[in-house]
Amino acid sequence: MFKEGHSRELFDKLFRKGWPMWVGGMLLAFINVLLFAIKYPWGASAGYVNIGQNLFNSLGLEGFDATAISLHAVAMLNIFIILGAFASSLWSKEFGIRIPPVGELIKGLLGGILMGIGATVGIGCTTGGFFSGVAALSGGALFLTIGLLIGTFVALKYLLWEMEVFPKFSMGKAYSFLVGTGKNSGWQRWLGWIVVAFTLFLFSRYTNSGSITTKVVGWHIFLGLILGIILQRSRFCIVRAFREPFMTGESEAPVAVILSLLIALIGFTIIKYFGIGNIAEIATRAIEMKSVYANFWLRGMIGGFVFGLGMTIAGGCAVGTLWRAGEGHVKLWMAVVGFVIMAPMSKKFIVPFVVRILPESLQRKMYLPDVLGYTGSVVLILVILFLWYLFAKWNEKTGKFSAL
């Protein structure tokens, strides 16, 4: 017979322990697939934009009009991720509100401005430009990785320089409320159980209505959920991917994005090679354009550094910002609104510009098939990905390119 002390042990098992890198990594994959099945792969920057736009919009501010946050199906994700990693880290007793000294949280807002110039400039983000714009064959991803891989170098050259020149900048007093692991903290797991209730709640709502609209944004509710508890259990962070080769060395984020991105390469070429989820056949192609952008090649470049720099500085990329700000880290909480400030100003006024000085054969779509076939992309993905592997495991024994 099923006792209640098994369904205790279950979630001592879930939620106790960290769960591995690579773990978390799979089951994102996976539900990226079924994100595109549904709509689109996931991203994350669109949200910014659109809670940005709205923000302004209700300040009175002209041109920034947009779509209702509550049917915006990407903004609803971004909230809902910040909601189920919150959700988590009350179970495993990881909440906490984080205040950083002031340096840090100055670093946090700089950070995430970085990031909405970038992801505006270079149509994505570590999650929609990178992790979804790789596995999607799209030639800009390429070029955009690129970007983000030079920005996180010199933005982590940067920390170390202020480290050791200014070394108070980022020191003082920090302070910690509501912690986990304090006495009469049993609430927290009650807490994360009624934002669950709520979740499903709203999912039941919105997928019950008539019109396929609200339906797709149903379900990026509870799929925005499952992605928080996934990324908070497991602490999946691209943004380590990219640094720790440059500063410890060690290969373990790196292995875990490159397992991920494999998954959603099989899962992604499959949807566009036949066309998944089309009615007409004449509707084949926009399957197979989406996470495709204008962004080939110095665009995404440009974009990718400017990312890279912000998301080094502030600790999390687009995805890992809104994980972290729903742990409980202030800092975060300081990026997410630099980034959502930021976003929809550079789309109005910095993304036009770079748009006018920028030769069309600098920021066009590249759709990596139309090139080299379907059998000659995947084939060139999967050798930058067994590269990419190599190179982390061999930094991770040598120590070449690392910093300490």
The other form holds:
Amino acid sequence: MFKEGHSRELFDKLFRKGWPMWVGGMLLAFINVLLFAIKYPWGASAGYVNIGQNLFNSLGLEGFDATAISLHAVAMLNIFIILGAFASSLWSKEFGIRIPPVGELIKGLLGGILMGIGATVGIGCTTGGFFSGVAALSGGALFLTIGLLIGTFVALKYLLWEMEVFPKFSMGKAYSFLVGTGKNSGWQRWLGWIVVAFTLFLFSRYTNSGSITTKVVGWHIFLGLILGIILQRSRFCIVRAFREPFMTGESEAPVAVILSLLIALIGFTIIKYFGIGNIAEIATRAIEMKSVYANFWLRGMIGGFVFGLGMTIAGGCAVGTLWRAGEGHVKLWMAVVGFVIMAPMSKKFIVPFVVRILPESLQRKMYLPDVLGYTGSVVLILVILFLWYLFAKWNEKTGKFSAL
Amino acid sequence: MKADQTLDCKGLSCPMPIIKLSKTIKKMKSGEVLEMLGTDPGSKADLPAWCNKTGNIFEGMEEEGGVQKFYIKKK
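Mind pulling up the form predicted in complex with its partner chain next to the form predicted on its own we just looked at?
All chains and molecules follow, beginning with the one already shown.
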């Protein structure tokens, strides 16, 4: 489209080469702070639950009443993250429908199902529970993190075992369609622009309407697109942050996530500390308790463990699954399907059971500043992030914990 | 480029290509070249980084019809 000149130069700079993951991490943290300022910190699983509930509803199943997808901010955010990543991969000529061998499709589906269970049991996925939760000074988020770490470790052991004992499981016929390289792929870039134009049109429709709810959803549509582009360009991946120290030992992903958390931590703390208002909440306490869920501590840890298994088997967490789906990986399409189907089921059938058997002391809301004060809480998170950084860097050098 | 062995990772997404690559390279002799076929855009950055980390030599990459061919020489 742009033949030459500054616009072409800018376009190439953004879409010819990938962005470093830490750049993605910084931008994502910034958008997460904006999402908090608008309404609520970034999350993904509530969107999967909503889409699943609407699906079951439309099939005539009872007990799955839910807000319409078009009016659910998180569901729309998820959908537009997929579309943003789709547009971004078209522009960068990285789009392609990639169908892996059957064993991989099964792993995608199974991973999605486990993520659906983990996210509802633990209250929160890697994004809402971990990424936003830690930055939101939630005590439960720390235990969710421990669960994620153990789950990732166990599932990675499984993947390595599968490779030794059943190498055929991930072998077989694979297909690719509509790959964006080659001569006749100019239409792909145009399609990318069409996706963006459609999104902007919808954004203006939503924000020009009267109600504040639709305005909020409108901004989620727009920010979803931006998040999708950032995620795809930087290949930002929370699974990698947990997995890589135990696999290749590389520290790129952990460092990117640590940096991102650091920025979100500052932004979230300011919003909470001053009780910076938004359109719906008036009480400072309600703002303070955002992204703090009743998952302290065992409930978060169990959910995190199951989610960690799922995301490692699928090869993408709740958000990593979205952008990879947009890029055309059919394995992750299966993960989306598994997640969407299982999350509402788990919420209806598994979660009530967990809530019943766990004593209340193991599934309560714990806001760190209530115990440690704001200074103590922030210092605690900073120390954890710093120790994680030191571990990732030390392990990168020594390879003590790396399997590959 | 001439390769001693070919590893097909078409259709696979992260982390499968790296796991397979690591397993295959371990069984090869020093100086042998592996050709790896893949379709995951992530591999374009992951493979050179992995080689850099493990000391194996990244010999280059070709792309044709959406299939990437990576050449890696075992250290």
